[in-house]
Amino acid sequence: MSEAEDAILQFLQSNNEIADSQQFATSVGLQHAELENVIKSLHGFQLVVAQRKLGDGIFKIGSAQARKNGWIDIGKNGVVRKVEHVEDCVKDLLNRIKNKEVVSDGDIADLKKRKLIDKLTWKGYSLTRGPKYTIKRKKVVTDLTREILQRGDWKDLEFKEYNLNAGARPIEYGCDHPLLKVREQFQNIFLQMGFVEMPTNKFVESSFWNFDALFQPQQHPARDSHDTFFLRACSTTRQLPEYYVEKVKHVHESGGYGSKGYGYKWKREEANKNVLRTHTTAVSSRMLYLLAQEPFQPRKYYSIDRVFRNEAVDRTHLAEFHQIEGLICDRGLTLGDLKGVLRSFFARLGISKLRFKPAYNPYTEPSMEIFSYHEGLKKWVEIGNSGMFRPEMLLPMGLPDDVSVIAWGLSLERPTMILYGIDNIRDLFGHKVDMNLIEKNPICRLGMY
C-alpha cells in the first residue's frame, strides 16, 4: 500500500468524506497527482459493487473497458485487479483534443463510438483590407428623392454611381402554351381555305349526338363505360328533337335510304345518358342537323378542342386530349375530292408525301387513314383519319340526297411533341408540365412536322 492509499484510507477511518483533495494532499505533504491517481485506482475498484447494485448492464460497460485497457482480469472467481495505478488515457485524449493536438485516427473513432465527441465543421475567414478600405463604412445614396431636393442636403450626399453594364430585371409577360401556338398555325390554315370554326363549347354531350346521330350502334363496344366517361350528376339529357329521334331510332333498326340497319332494339335510355365527348365529331352532327334545316347551302366547318376518353394513361395516351377536324359539305362530292383537299391540307403544314389507307368507321364509307412519310424517323407514320359521311348518318337528317360531306381528323398533340421534341405527353399537356417549358419555348413552324 502506497503511502498515499494509506493517508487517504485512515482519514475516511475517522471521517466520512475529503471535501477537498487539494486541501488534503497539502495537509498530508503529498503531491495533488500522487494523491489523483490512488483516487482514481480505488474509483476503479467500485466496480464489483456497481455490478451488485446497478445490474449487470452498467457493470459491462465499466468493466469491458477495464478490462481492455488491462486494469482488471474476469474469472470464475470475480473481478481480480492486474495494475496498482490506473491513467485515465480518455481524459489525456480529450485534452490533447482541446488543445487542438494530433490525435490517432483509431482513438478518434473509439471517441465518437462511445459518444464522448462529436465532429463538427468550423469555417474561418480570411479578411484583407481593400482599396477603399475606411475606418467607417459609409452609406451612399442609390435614389434621388423629392425629400431630398426639399432638403437640399443632396449636395453633401455621395450618390451610387450607375452600372450601365448589369443586367435588367426580367420582364414578366404571358407565355404561349406550345400546343396554342401549334393550334393557331392550324386555325391560321383552316381560315386560309375558306373554313368557319364551329362552336366547341360543350363538353357535355348526349350520346344521341355523340353516338346515335352518328349511325354508332348502341352496342359498339366504343360506347363501353371502359372507353367513355358517363355522368352521374346531369346523368341524362332533357331535351333532344323528337322528330329527328324516331328517324335516327328508325335507321337503327330497320334501315332505310338504301340501307339494312343494325337490325336491333333501340333504347331511348341509352340515347339519352350524358357523356364527355369522346370526340369533336359529336359537333359536326349538330352543325349538319341545323344546316339541314335551312335551304342547303354548302359549308366548310372546323374545330379545335378537348375530348375525352377512358384511356390508360401512359408516354403517348391521355384520358383527354384535343381532336382537329375539318369537314366539307356540298353536292356531288366524291373519294377524290376528299384526297384532293387532304393533299392541298397538309401541303400548307409542309407535308407533301402522303399515302392513304382503307379503314373501318362507323359513320364513314369509305373511310381512309392518313399516312406521312417523315424525313426524321425515316418511315411512313399515321397523322389523321378521314372518310365520307354515311347517307344513314346524313338524309335523316333532312340533307337533299345528293348532298355529300367529307371530313378528317388528327391530334394535335402529337404534331406539337414532334415539333418540339417532347416524347412523353405529360411533359406538354397536364399537371406535370414545367412551367420553364412554357416560359422558354422555342417558335416552331409546322413545316418541320
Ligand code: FB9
Given for the second form:
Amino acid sequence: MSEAEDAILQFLQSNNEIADSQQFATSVGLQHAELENVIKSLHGFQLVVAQRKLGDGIFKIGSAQARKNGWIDIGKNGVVRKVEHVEDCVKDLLNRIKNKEVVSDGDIADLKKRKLIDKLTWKGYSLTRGPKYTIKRKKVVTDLTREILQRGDWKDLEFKEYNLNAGARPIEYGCDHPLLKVREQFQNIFLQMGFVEMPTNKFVESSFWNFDALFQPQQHPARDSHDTFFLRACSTTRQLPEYYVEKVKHVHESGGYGSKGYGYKWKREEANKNVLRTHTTAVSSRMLYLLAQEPFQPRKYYSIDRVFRNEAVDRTHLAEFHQIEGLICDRGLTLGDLKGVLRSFFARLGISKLRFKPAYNPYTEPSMEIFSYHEGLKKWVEIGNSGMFRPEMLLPMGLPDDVSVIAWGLSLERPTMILYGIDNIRDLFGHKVDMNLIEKNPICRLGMY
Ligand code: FB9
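Output the structure of the form predicted in complex with the named molecule; the preceding block shows the form predicted alone.
Below: every chain and molecule of the assembly, starting with the one above.
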C-alpha cells in the first residue's frame, strides 16, 4: 500500500472529509500529483468518494457595468444608488456556473470578456469515505497462485472480480489472401476428381521445356522478349535429355508421326535460353516426358502456380498471374472426353452453361476456348482454354501412340476477382493491395458464380 493511500485512508478514519486534496498533500508532505493517482484508484474502488473542487473568487462584478446598467451614478459627491432592487441576471448566471449548471457558451464568453469570470485551473479534490471504505485496502490480486496458498495469506487478499464482459484481446491471426482461398477450392476440386498435383516450384524454365517440348516453333511470336521474360543471369540451361532433344529437333524441322513438322532450322541455343515460365504447361511437358520413361500408366495431373508474361499491364492483366491447369493422360481419350471432363470440372464451380469455341494453341489440336454464361454480368465470359496435346509433342517423349492427353487451363485471378467483386487486378495482387482486403475478406465459396 502506498504512503499516499495510507495517509488518506487513515485520515478519513477519524475525519469525515478531506476538504482540499491540495492542502492535504502539503499537510502530509506529498506531491499532489502522487496523491491524484491514488485518489482516482481509491475512488474507482469506491473506498472514497472524490469530488473535483473548483477554485473560488469568480464573483467580482465590474462597477463599469453597474453604471452602464443605470443602477448607480458616480457624481462629484461619489457613488449614488439609483434603483432599489437590481434584477442581477449576471449574478444568477454566475450562481448557475457555481452550481455547475449549464450556461450557454455565449454567456460564458460574455462573462469572460467582462473579466467577471476566468477559466479556473482545476485545483483539487474533496474526499469523503466511500461505500467500500476500509482503513487498509486489501491487496487486490488477480490469480490464486500456489505461493499465495502456501503462504496462507489468501485470507487478507482481495481477489479481483473476473470481468466476464471484458472483450478478449484481439488475437493476431494470419489471413489467407483471397487468391489462396480460391486456390484451395480449385485444389479440392482437382483432388476430389482424383488428380495429383504437379511440382511447380520452378519459376525459371528452359525455353526447351516451356516451348520446344510443346512443339511451339522457335519463331513463334510468344517466344520473343515482347511476351517472355528471358534471364540475363544464368541465361542458359545446363542440361537437357540429349536423346529426347534430338527427337524434338527432328519433329520441329521435318515432322514425323504423320506430321510434316515446321520445316525450319531448329537451333539448340534457342532451346537453351532460360525464361520465367509463361505457363504451367511447361511443367506438364516435363511430367509427361517423365511418365513416358516408365511403362505407361494413365495419369491425372493438375498445377496451380505463378506464370510470367511480359504483357501490357491493365485492369485484368499483370506481368504475372496464377495459371490453373488440368490434364488427363490415357489411352484413347477423345475431344468428347475433354468436353465431359470440363463440364464436370466447371459444374463443381457452380458453372453449368458452357460453350466451346474452336481456338488455336501451338501445342494442342483441336483447341477450344471455354465460355460460360454469367448470370450477373448477363453475358458469355471466356473462362478458359483447352485442347488435346499434339502427337508432335507426345510421341517424341516416347508415349505409346494410342495414348492421348486432354488438357485445359484458366487463371486463378479472374475467378477470384469475380467472386470478390474486384474489378482491377491491381487491387487483388501486387504491392498496391490494401491489407484490409486480406484481413477482412469473407470466405467466398466457388459455386456462387
Ligand atoms: O481464366 C480465364 N477466365 C475466367 C476463368 C474463371 C472465371 O470465373 C469462374 C468463377 C468461376 C472467370 C474468367 N481466362 C483464362 C479467360 C480470359 O480471362 C483470358 O482473357 C485471360 N486468360 C489468361 C491468359 O491471358 C493471357 C485466362 C488465362 C489463361 C488462358 C489460357 C490458359 C490458362 C490461363 C490455358 C491453357 C491450356 C490450354 C490447353 C492445354 C493446356 C493449357
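These figures come from a predicted structure and were not determined experimentally. Residue numbers count along the first chain shown, from 1. What we label the rigid core is the largest C-alpha set whose atoms superpose within 1.5 Å from one form to the other.
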Once both forms sit on the same rigid core, is the C-alpha displacement of residue 425 at or above 2 Å between the two forms? no
